[in-house]
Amino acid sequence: MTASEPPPLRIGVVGAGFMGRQHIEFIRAAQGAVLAAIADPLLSADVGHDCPTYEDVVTMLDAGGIDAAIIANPNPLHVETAVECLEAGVAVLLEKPIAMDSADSRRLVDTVAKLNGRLLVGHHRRHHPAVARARTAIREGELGEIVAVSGLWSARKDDAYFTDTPWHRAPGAGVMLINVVHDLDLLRHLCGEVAEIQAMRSSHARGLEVEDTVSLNLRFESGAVGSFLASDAGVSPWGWDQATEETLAFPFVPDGVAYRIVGTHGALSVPNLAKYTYGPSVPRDWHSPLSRTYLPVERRGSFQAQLDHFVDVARGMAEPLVTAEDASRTLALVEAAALAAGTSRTVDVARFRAEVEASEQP
C-alpha cells in the first residue's frame, strides 16, 4: 500500500453458508478489502479462520473493527440484520432477496433514506461485463426496438440442498425467491419495468411446501413481451449459472445462453453476446440470411466486480448499482408473479406496488 492508497476495507461476513463462504474467498482474493470478522452461530468456537468469529451480528458490531458487512444469512433475517448494521454506521452488501416480502423491504428502504446509509443489494449479475455490454446495446438501439425476450434457468439441485438446510424448503425460499429473483432483476435491468405478469407454478417434482418449477409471461412498459421458465428439479445445461464461470459449483457450458433478446434490427443472446443482424446490402426480412458476430467484452467475474464496486460504495466514492429501492421493486415483481400464479390472473405490477406501499403507511 502506497501513501496515497486508502487502507483495505475491513469487512465482516454475516452467515457462513454457501453464499457466505463464497464471499469470504472473494474478500481474501481482493486487493482493496480484508476479511475482518465472521458472524455465524455455528462458527463461534471455530479456530480455523484467520479472523475473529462471533456468534451473532450484534456481538460482531459491538466488538468493532469493521467498516462494512456482507450479509449472507437466511432470507428471513436479512432486513433486521441490515438495519442493525446500518444503525451501527457500517456499510452493507445485502444478499438477495432484500427481504421476505416487499412490504418488509420498504422498512429497509426507509432506513437507508433516514440514515443516509450505504447499502448495495447483491444482485451480482448486474455487475457482469456481458450484462453491462448487453444493456448498452439495447439502450443505444443496436437491436432496434425491443419486441420480445425469453429466458430459461433449470438445474437439478441435489437433495442435500433441501435436507441439510431446512429453510430452503420453507416459505421464503423456493425457486422463485432463490433463483428467479435474479433473472427478473436482470430482465428489469435490461428491458425496463414490467407492466403486467402472468404465472404458473408447480411443486409436484419435489413435493415440498415451496415451488420447484415456474413459468412466467411478461409485458414490459415499453410494449415488449417476454417469457421465463425456471426449475430447480429439472436437468438442463441452460441458465445463467451454467453459461458463466461464476463459481466452480456449476459446470461451465461454453457459449451457453440464459436470455434471448429480440429487436426490430437484430437479436442478442446473453451472456455469450452473440448478435444476429442482416448484412448492409440485403433486405431486412426473413428471406435474408442473418450474420452472427460476438460483441467484445472483457472477461471478469461479476462477484469480483461487485466486491470492487461495494468497496467504492462503502468509501462513499460511488452510488450503489442496485439500491434498496431498486431491489424492492424486483421483490415486488416476484410477489406479483406469485399472486398471478395463485389467482390465475394477470397482475398489474405498478398497481400491486402501490397497494403494498399504501398498506405500509401509518
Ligand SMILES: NC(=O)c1ccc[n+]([C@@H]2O[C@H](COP(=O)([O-])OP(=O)(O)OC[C@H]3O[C@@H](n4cnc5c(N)ncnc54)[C@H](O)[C@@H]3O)[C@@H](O)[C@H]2O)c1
Second form
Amino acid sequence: MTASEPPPLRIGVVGAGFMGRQHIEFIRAAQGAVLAAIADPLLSADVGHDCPTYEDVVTMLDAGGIDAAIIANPNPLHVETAVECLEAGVAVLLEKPIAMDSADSRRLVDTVAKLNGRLLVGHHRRHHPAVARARTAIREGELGEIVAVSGLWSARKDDAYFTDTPWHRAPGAGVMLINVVHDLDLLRHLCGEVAEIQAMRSSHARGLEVEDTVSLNLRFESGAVGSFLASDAGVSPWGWDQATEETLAFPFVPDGVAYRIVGTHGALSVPNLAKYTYGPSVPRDWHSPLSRTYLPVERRGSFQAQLDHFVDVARGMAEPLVTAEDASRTLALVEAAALAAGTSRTVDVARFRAEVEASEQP
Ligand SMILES: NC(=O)c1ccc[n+]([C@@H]2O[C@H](COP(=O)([O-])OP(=O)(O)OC[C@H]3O[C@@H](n4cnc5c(N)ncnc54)[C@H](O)[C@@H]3O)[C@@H](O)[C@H]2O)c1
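To test you: the structure above is the form predicted alone. What is the structure of the form predicted together with the named molecule?
The complete assembly is shown below, putting the previous chain first.
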C-alpha cells in the first residue's frame, strides 16, 4: 500500500456456505480488500479464517470494524440482513436473488433510496469482460438490428445439493430462482427489457416441489424475440458455468456457448465471442459464406471483477453496475415467468411489475 492508496476495505462475510466460501477466497486474493469477519450460526470447522467469527449478523455489526458486508446466506434472509447492514452504515454486496419475491425486494429498493445506501447485487456475470464486449457489439450495431436470441443452461447438480440442504428443494429455490435468474438478468443487460414472457416448467426429472426444468419464450421491448431452456437435472456442456472459468467448482468446456444473439448483419455467441458476418464484397444473404472471428477480450473472472467494483462502490467511487432496482426487475421477470408457467398464458411484464408495486403501496 502506498501513501496515496486507501487502506483495504474491511469486509465481513455473512453466510460461509458454498458461495460464501468462494467470496472468502476472492477477498483473500484481492488487493483492495481484507476479510475482517465471518457471521454464520453453523460455521463449519473447515472454513479457514484469521478473523473474528460471529453467530449472526447483528453481533457482527455491533462489534464494529467492518466497512462492508458480502451477504451469502439463504435467500429468505436476504432482505432483512441487507437492511440491517445498510442501517449500520455498511456497504453491501448481496447475493442473488435480491429477495424471495419482487414485492419484498421493493422494501430493499426503498431502504437503499432512503438511506442513500451503497448496495450492489451479485449478478456477477455482468462483470465478465465477454459480457461487456458483447454489450458493446450489440449497442454499437456490430450485429445490425437484433432479431432474436437463444440461450441454454443445463447441468446435472449432484443429488446431495438437494438432500443435504432443505432450502434448495423448497419454494424460494428451484432452477428459476437459483440459476435462470442470472440468465434473465444477463439477457436484460444485453438485449434490454422483456415486454412479454411465456413459460412451461417441469418437476418431472427430480420429483421435487420446485421445478428442475423450464422453457421460456421472450419478446423484448426492442421487438426481438428469444427463447431460453434450463435444467438442473440434465447433463450438458451448455451454459454459462461450463463456458467460463469462473470457479474451479465447474469444469471448463472450451469454446462454450451460453447465448446466441442474432442480428440483421451478423451473429454472436456468448461468452466465447465467436462473431459471424459476411465479408465486405459478398451479398448479405444465406447464399454467401459467413466468416467467423473471435472478438478479443481480456481473460478475467467476473467474481474478481465484481469484488473490485464492489470496493469502488463501497468507497463511493462508482455507481453499482447492478442496483437493487435492477435486481428487483430481474426478480419480477422470474416471477412473471412462473405466473406464465402456472397459468399457461402470456404475461405482460411491465403490467405485472406495476401490479406488484401497486400492491406494496400503503
Ligand atoms: N452468484 C452465484 O453464482 C451463486 C451461486 C450459488 C449460490 N448463490 C447464492 O448464495 C447464497 C447462498 O447459497 P449457498 O449455495 O452458498 O447456500 P449454503 O446453504 O451452502 O450456505 C448458506 C450459509 O448461510 C449460513 N446461514 C444460515 N443462516 C444464517 C444466518 N442467519 N446468518 C448468517 N449465515 C447463515 C448457513 O449456515 C450456510 O453456511 C444464496 O442466496 C444463493 O442464491 C449465488
